[in-house]
Amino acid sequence: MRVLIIGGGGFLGQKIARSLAASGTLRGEPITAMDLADLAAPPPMDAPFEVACHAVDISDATAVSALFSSRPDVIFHLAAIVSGQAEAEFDLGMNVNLFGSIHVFEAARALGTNPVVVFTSSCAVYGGEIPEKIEDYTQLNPQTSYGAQKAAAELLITDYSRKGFLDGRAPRLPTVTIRPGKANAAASSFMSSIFREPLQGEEAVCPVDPDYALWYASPRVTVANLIRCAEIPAASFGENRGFALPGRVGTIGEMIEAMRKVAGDEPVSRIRWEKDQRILDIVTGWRPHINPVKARALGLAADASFEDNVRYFLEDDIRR
């Protein structure tokens, strides 16, 4: 079993390889090598097994088909231009996110082998005239540039899944909260930095007010559900290989009392509060109530609540 992480530099594609490094196995098989693939090359690691680095722009079909000369059977494809800079740079978002994608689809169909891809997809295909609860079979109405290229990947992942081309899964993450490292152009990126920086002892701006609601989900809980979205078998998915992973869904002020609850007034105390148009055009266009029950009847799960995804940050992330 080969496995190939694109993406995987970043901070979900590096907690996948250090899953998968500690069980050693996916799909029931002992994993025998590991690429590890961003744009530039991700760090060395640890492993019972090979792993290669490589720097690739996915954007370059050419560089993409090399990279499948080791002949993956499970491909984790994490790689994208974030929502903030593929609403301010199109041609960008464009040639990653879409043009990026086909070249990843396109690379797996030449294999022949008709191997594994999991593609993240994202809950910002959803919103525009919709309902206000969203269910599996809710069409999809993006009102960003990036909302729109992953559903379009995630339309073709379906379709070379039909053809055999491939076997995809395309689950759709909800804001991924508390995210470590550093601050990124996504426009969803406070709603990590409000917890994550005052946690560490600085300050944090929050640009939309307390009642603004999203759907989240913790590091820990998205990359078990990411490994096993590799493992379920194919007929489960049945004609639609895009679908939204379970999260939870709160306003950011009840997040905050979380936060309280587990670490006490200091960390809030360093939280300002300073309302940014730019994001706010964004992200009110994403829905955050979610009902997703092909998610769930295909055994993934959500956070039990948002102070253990504080819980999980200090265990997990913190900066030491």
Contents of the next structure:
There are 2 protein chains.
Amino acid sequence: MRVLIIGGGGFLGQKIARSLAASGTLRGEPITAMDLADLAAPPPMDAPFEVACHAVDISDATAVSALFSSRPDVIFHLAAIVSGQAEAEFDLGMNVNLFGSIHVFEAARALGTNPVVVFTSSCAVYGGEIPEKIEDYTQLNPQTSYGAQKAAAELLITDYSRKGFLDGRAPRLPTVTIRPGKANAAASSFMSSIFREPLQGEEAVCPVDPDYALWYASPRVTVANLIRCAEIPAASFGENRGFALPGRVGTIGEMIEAMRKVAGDEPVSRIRWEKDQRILDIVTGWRPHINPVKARALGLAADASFEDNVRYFLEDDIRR
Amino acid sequence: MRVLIIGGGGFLGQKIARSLAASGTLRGEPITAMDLADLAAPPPMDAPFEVACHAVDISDATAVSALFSSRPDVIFHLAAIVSGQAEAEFDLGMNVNLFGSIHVFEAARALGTNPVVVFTSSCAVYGGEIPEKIEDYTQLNPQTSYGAQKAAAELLITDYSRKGFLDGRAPRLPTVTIRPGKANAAASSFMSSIFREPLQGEEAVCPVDPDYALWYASPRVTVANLIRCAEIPAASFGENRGFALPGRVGTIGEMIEAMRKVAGDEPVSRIRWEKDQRILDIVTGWRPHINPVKARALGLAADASFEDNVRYFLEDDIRR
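Would you mind generating the form predicted together with another copy of the chain now that we have the form predicted alone?
Every chain and every other molecule in the complex is listed next, the one we just looked at coming first.
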């Protein structure tokens, strides 16, 4: 079992890699080697198997093709230009999120082995004129370029799977919070930073009102779900490889109160409230009320409470 | 007002061109010139304005860019690899239906004038695990490569429109019947040929049962709808430029009885029934029960009866 993680330098890619290094198995087989690829080569990682790290720009089809010379059995494709940047730099978003994904799908197809490809789509594919409550059969109606590119790539991974070119799985991630690391250009970046920074003694800015509601999942649950997505038998996915992952609905205000329960008043006092119209324009188009029937039937899970998410962050990710 | 019709050599492109030549206006302005482009240059056409004909392969971005040197104000993009061929020749379908469409969108964007682009999507974008009755907010869940490529291009034309790069309109065509000309590689080709050939004294093969139901529209109504799609104000489309056109639901058996009412028993006797699994595999994934609320609100129309469609064929298209 050879594993390739594209976007392997990001926080989810790193967590998946560490989880696989700890278990040593995937799809019931021992992992013999892992490749981690990102725009900058990820750092080396201790594991009970060989780990190779690569710098690859997925918008370059030739580089992607070369990356697949390791003939991976399972590919996690997490690489993306995030929502805020894809909105500001349209062509870059197209080149990475759409064409880069097609390069990955084509390289997987070229192996001729029907490899498993787990592609992280996003709940940013929902938006616009659709019913308030989102079902598995609700139209993908993205109102951002990031969402449109993810949705188009989903359609293709389903079709590549139907054709037998690859065995795709395209879970739509909820907003992953509390994510570790630094703020980034994702419009959703504040949905982690308003917890992450205060929990570490720093200030953070919240650009939306406390009643802004989001659909979220912790990094810990998300990583477990993504690994499980690689393990589910192909036949279980039916006629569409894209589906919403389970999550929780919460308002920013409720999530802040959960942080208060776990960590006291002091972190809450470090949040500064300052509206940001550019972020509001993007995130108010997202939808929090999602009913992920298919994903639940596939055995994928949500967090139990945001208090848990705060605890997971303190256990897994806080700077020590 | 300069008009460009890509796929201008096809039956819909030719009918749109002739209709515009007859009216001489579009969007309330006199047409000053029209370009017709297709893989083989369309034949010259009489019109009260200059008509230029071009051979262009839209999978070639440079050729598409050159085609746009006429700086069109309205573009009809009808060019496609049809369903049966896109299923058999996957790469060709991707290169024309997806990448070719992106080349058209990019060339329109490069004009910098926010031109109107009418892109013919298809009800082949529906399929798989979705409710029996399709609403405007039902997921696009295509079960063919043709449908996947059309659905992906729809997502992009909506995003290009949102960004102000072009003013897109992506009506999903019902099965257009009775279409003139010859049978082609579309899996739906029989849905015209079983009427067209018998009405002209020839035999035709029906590869499905009489109770097979389809969602259809006549060429005459489809052309009027496509021209109207170019004329509707941009603001009326809301947050998605893709939408199902109105149509009618009918079974093959009901449609044959309609032909009998208009043209007697003789044509009906020329239909031979012969199942074709390759065609069944594609067309049984299509969905006939569509509720096009948005399109009706936009003033787009359906036929009144299939008897009308037979009469339109006899008036407009029969070989004389």
